[in-house]
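For reference, the chain that follows is the form predicted on its own, supplied as structure tokens.
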Amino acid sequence: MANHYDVIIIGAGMSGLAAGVRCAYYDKTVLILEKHYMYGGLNSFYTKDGYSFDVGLHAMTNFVPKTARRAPLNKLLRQLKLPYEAFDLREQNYSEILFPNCRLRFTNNFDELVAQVRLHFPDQMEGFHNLVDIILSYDELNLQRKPVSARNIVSRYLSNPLLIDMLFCPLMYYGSAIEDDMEFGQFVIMFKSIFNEGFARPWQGVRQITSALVRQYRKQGGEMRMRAGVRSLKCTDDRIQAVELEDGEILTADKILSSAGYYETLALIDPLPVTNPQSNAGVMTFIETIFVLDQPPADWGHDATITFYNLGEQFRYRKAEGLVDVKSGVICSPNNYQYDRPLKDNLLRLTCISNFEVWQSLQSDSEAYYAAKERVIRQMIDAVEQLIPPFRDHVIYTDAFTPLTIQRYTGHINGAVYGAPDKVKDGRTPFKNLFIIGTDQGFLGIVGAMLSGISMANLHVLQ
């Protein structure tokens, strides 16, 4: 039947591609649904008054040189058939977590995070070693293990409330979908990626990831539709039965691997099984603004990659009262990398947690929405100009997206970035066939979309 599949992915994001390279592999007939014409979900880019711009990635994380064969990088090339040298990465310069009163400084060396800690926290030493020792012990591959708290497990070792939170605070930007705290195994996840291994940025940006998993998904066989939206999932009892598209047409297939997010999948299922999905979703969404400046970054005093900040007394990392929340957030260079030459744009990423609800009340008038994110833009400027040279001389072009472009690419209830907060780490659903991949499974990050999605393909398609 010339409608039925293998597999067939919803969301054409990291994860999907992914698990669609992974089950192309091994001879699987396998078609990815993308509803968009661009692939990448929120990890793509686009061109705009002839700028190019990435979406969703400021690094990509767990960065290893080609040696370290057993890393989680090199672990899904070698899945997905791919040289080190596809994604064409460079190392970060450095990046830095700047709290009142206190800045850590990092490289892809943790030695020098180790060395920042003792010399801010020296008493702090001793729990800080045993902490990581844990860390690095930890399976969080382990698909059985329950959730628990990582405030509680981290205060067990660190009593310095400030050493916590500067922790915690990029962990939590770059990863948690969780108010004011995170799943200890999310914790480790990130930390492991960011702090023991690292930024990098692909050299073209984001679509050098995106165009390497195309190429081979393509290669290997594999058929992809964009502009195809998913209208329902039809079942019946525990199975899906059929895939109905927007434009009406029935496709069928023995196992079905979902990115569009948990309770968003199960939202699209006829009969509905869930009365109310949203009221599980996620809330934790943000406002981005990319600055394109006259010259490098460095040229007028900022060679940090990443700036993770706070400017209150204490971090509070939870939905925003308004429109934006600017008392932290993310300062991200592009072109602060170790390039061997420069990029084509200078460019300046600033990040701040948002609130959907009310960008939402403002979406039916045009005129209000676009005062309110100028508004917006102003604020996030003031707020880093405390921290950075000043730099708004030097903007000549500015574009932002809120929570709304976010909900609109992804699909995802509230604009969640990170999705829901209780994570489906096995991938099932109620229904035998249907799987989760991507944010809500809960491996975390580009590289953890991907290893979501070769995981969950070999454990529910390939086995």
Ligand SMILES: Cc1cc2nc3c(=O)[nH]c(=O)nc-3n(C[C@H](O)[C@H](O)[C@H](O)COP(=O)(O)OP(=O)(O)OC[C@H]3O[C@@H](n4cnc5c(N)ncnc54)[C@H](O)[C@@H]3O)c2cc1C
Given for the second form:
Amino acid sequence: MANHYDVIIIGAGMSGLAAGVRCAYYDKTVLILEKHYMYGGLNSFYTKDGYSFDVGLHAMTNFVPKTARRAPLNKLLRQLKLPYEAFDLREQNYSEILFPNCRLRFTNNFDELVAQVRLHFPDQMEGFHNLVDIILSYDELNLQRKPVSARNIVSRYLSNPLLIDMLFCPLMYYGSAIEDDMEFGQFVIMFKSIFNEGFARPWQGVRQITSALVRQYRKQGGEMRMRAGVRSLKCTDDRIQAVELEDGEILTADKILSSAGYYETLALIDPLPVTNPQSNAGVMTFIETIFVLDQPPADWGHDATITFYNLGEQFRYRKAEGLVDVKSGVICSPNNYQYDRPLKDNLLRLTCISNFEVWQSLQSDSEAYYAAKERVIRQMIDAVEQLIPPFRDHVIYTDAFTPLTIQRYTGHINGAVYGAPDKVKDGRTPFKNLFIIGTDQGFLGIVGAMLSGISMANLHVLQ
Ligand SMILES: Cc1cc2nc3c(=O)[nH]c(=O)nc-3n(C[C@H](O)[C@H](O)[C@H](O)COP(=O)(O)OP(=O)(O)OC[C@H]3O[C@@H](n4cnc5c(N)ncnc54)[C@H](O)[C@@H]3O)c2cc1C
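For the form predicted together with the ligand instead of the form predicted on its own, what are the coordinates?
Starting with the chain above, the whole complex follows.
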């Protein structure tokens, strides 16, 4: 007889862990299955040559103080039964959107962004205020809304293409699975979480969050298995009858929550459904280079926390044609948060848009792959040097991860960081006891993934 659970969760990323805490707290028997040896999914960490690197953490969005009780961060902590202090968050210095001839600064105080828009785009102020009113009154948690183009809606309020692109740039980089546009609900979520709320970083990096979740999950009696990849989901008609692991073990559960991605989860169904599971997978993937520096960047004049830059005439958020597109990107300086003591390492991270297929074509030739990686790192150094001139002289070590690494650690088709363009807001699949959580449910990023796990557990397991 197979081991039986109330709930099996596929994936120990942010969404799987948060869903697990919720279900276990309400005395469900829960098992999280993770194919890797480490929990965290995209938000993991590793050590190399004596340095310790986070994989997917630039900034935690949605920062608010403890007193903002109705804000998503505090709601999420309450749902997880964690105190505000559990994530030990430190606020950003300031961030910036840097385009040719224009720079908008923003902080965790929204009024500063308003003042910057007024300074650089005075004729857009009325439209900007109206757009902000629409954003603040929009209920992004309504799971029934039909998707609409954010560019269409924003252009009803703003007429200056430069301002429109500058506002879209950070929101797309931190949360769009769609090329050159966003779904308006997603635009609202990202606008609120980045501009109205803000950025912070846990003092110990991403492990502060994942460890808090794992401790809480285990305390409630939740079970977790590493190196326990799910090979298939055995179905009859519209129900999943059993979960088969890579080693052939069979488990059963009343409900299954999957954070593996929508098409990726459908690809596990046995027998396979008739529809092609790769038909609408996402393509937006990135390459990230981490630079270790000999001094903190603030010592040579760079004190911005996150710099979203665009060097081209137009901002283009599309799959790169080659290995990398350095015309735009995100520079993150983990040292530039408001700490009470300095970080151990001096780091700078650069993320640029990439192309999965181009990297995949090099996969079988390791010499060509590593040579390409070296070339791309040099291109990325040149790009940062244009924006922060003394940068090159301070680099003492580099490491990079490509779309292939992202695919390996998430299982996402095409290494698509934000998953498929069409989101499954209510988490439902064609199978009555199988639900999607995390990236493809539609709440993105670290806070978004946790909210997704919590809300889908509440809706489909605990109601
Ligand atoms: C370079 C980079 C930087 C980022 N920076 C930020 C940032 O600064 N701020 C922010 O908010 N967000 C950031 N993100 C995004 C954030 O990391 C993700 O949105 C979030 O981690 C998604 O969590 P998830 O639980 O949905 O999915 P994942 O983290 O992808 O977790 C899914 C898990 O499922 C497991 N899995 C898949 N298939 C199977 C299977 N068959 N069997 C068992 N297990 C399986 C995977 O191994 C994985 O552990 C960044 C992402 C990247 C790539």
